[in-house]
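Below, in structure tokens: the form predicted alone, a single chain.
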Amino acid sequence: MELLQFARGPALTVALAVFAFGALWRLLGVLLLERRGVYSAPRPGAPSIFASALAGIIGKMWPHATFLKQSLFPVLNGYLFHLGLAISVLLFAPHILFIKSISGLSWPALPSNLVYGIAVVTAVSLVAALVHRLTDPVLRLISRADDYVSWMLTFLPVVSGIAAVSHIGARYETLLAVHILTVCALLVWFPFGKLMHAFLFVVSRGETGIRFKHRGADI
């Protein structure tokens, strides 16, 4: 019980706090960045900024038809882990319930049995993922430490919350102190690795497709 108090107060606490001031410094010093000028005018009939930054956002979600014979299994493995964390984080009703405690907003939650199904199918999505970066040669050559950890520290709350549902391993006090742990982990290392991405990506798509869009280019 201690643990798990642990767990539940000073730790959860400091992580949150480490990931809320984390995130925003990295926007911000994104945001603020001083940008080129663009000194030409936008080619006719280019769009409004925000049309093309819509379109650069939306544009790259899927990959160009040269590419996708190539690179189909890794996307449609990431639009697959990518779905099932947000489904296991945000429609679990005890996260919802979380959440409601220290936000106030609630929303209904799907029943536990089709969320535990569909974790068990994110950490299965994980593992593949895993794989395919150490067995193919171009992303084995490219992957860093931080490609990794991020992988870990995504992985372990996934894993540890299948087993503290599942009660597999300890007691349910410990097995869920450990997944409370992970998540720490988890909220601590994602303003400075590549996780980050998750609210980059929305920045710099959108950049470049306003750059694209101005001088009358495709996405």
Second form
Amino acid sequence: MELLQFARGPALTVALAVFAFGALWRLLGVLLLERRGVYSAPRPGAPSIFASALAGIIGKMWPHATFLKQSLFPVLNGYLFHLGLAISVLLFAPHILFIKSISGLSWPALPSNLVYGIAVVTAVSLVAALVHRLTDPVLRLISRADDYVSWMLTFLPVVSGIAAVSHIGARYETLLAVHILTVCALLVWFPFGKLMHAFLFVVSRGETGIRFKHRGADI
Amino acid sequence: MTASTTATGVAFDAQGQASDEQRRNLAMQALVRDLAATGAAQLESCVRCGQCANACHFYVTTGDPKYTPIRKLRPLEQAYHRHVGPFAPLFRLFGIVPRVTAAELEEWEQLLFDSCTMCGRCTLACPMGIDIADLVKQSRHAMFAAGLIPDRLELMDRTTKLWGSPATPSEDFADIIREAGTQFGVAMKIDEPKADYLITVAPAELTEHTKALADAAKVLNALGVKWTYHSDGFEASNIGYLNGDIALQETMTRKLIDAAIKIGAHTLVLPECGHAYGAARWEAGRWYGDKLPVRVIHMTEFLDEAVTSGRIKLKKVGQSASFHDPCQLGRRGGVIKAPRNILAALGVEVKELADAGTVGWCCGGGGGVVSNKRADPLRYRVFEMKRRQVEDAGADRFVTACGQCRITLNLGASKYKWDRKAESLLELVADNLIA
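Mind sharing the form predicted in complex with the partner chain? What's above is the form predicted alone.
Time for the whole complex; same chain goes first.
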């Protein structure tokens, strides 16, 4: 079996299975824990639980003005690579074709050259995030192995994808196989590390929204 | 009790004679018992962005990364991932998450008690919505179970168990109330068999702030409502809430609620104390086990209702004032407008601090820190920041609605020979009542 066949076939199948089962397991493992009842009377005029959760999820998308001065770089850079990743993954024509081949779903793509440029910017942004983590005393102290593994496994698919599109360093088939294998590694790691915040942020922010809106407090 | 130092030179106190392994196990049991779905989702969501650091007064005033709020949760995180989380068996099997050790807990005592006031500014800054302050409170439960809390707080805990208050034996309470009435010339009501309002107190009001007892009475008398102080349930500060002593928290909560039910009160008024509000307003139902049959409000809310409904009239003080928002009342309790309404009714122009309301800085002494002598140097650093903000605001007066904040700020003022005093909002109202 050639590397590309292996990557597209068993490797991707196993990776997707680990991703789906692992992510579901982790989500259920958190959500099925005991939930404490709230017996305190809500602040008069407190919104519904749904509206409170939504307020938490949306309200936490941007910091309070007083915190923004210190967090401007991580916030802007964070938005940059998150949006870059989303565009690179979801709006690149070959990715959409691949998703269509396994799910039947498709949507319009952005011009490939534009996505290529966005992927390069995303890679630079990820490097900047790593440099920030390595040079900021707070981040250096609080970072775990997970932070570096997750960074690496996010970065590799981006650069391998850029290399595959650019035909840099090897045959296209080999580069594509490497790209798919890096995506497989990302999928396998995803449920175990901090990348799960892609799902869990909804729960965490939502719970905090419910807690503080119940009190009539800001989020 | 023993005052010791860890291998890394961090001072800690230990209570009891338990071995390191026993302490560790007791802490683990408490950590695991407390973790419910909300805390778990929040611990799982941290991306280590470090944005909580710049929200923390202890990090900002020292620049030491060890005070980064999320780092204070490390033992809790380890316990969660090793014993509770969805992959706990894997993490244990492969040693991916190490055991929490007694030495680690000893080292974390300072981080959880000396350098955290549970003010929740970090919660506000966290983009993932992690309520770090609440998780610190959970961590304190484990530290208390392990016998690893500052001796000064443990002493207050024992005193409260013996006396029903860290300030005075319960049997002396009625005398203190009567004496305050005599001293300040106000008619007091104590141990009335029936009343609509049960008025509770904070420890400082039984010692250095006794005028607050008379001030509350003066306002209630002016309103003409049926009210009383009661020896069965008066102590609202709830040292168990601060120390992580869940059993004591429950006992102190039940005393208040049971006393209110006994006298048929429809409203339980909490004193000018931030953490009393956190313990009783939001957590009392947990210990009562149902929705409370009595309304619980802070003195500031009570005064706001009395003023805005026009049931009491106030003289116009004039002048300007900055208001220090007690964290548990404002940021974590949602009571931001009420004190400003009262100041407006007094004709006081509010000159806000650079950070006020929801984003206001803590006084530095909440969460028991002001009672923890060991934390004095850290607390004074925070005071210096607060003092700068008050001076920059340029108001004539500096007012707050928490006795512990007042004590903290006035201790700082005394140390630095600052000629300003934090005043009580209740006192300001009582002194300017139109009879």
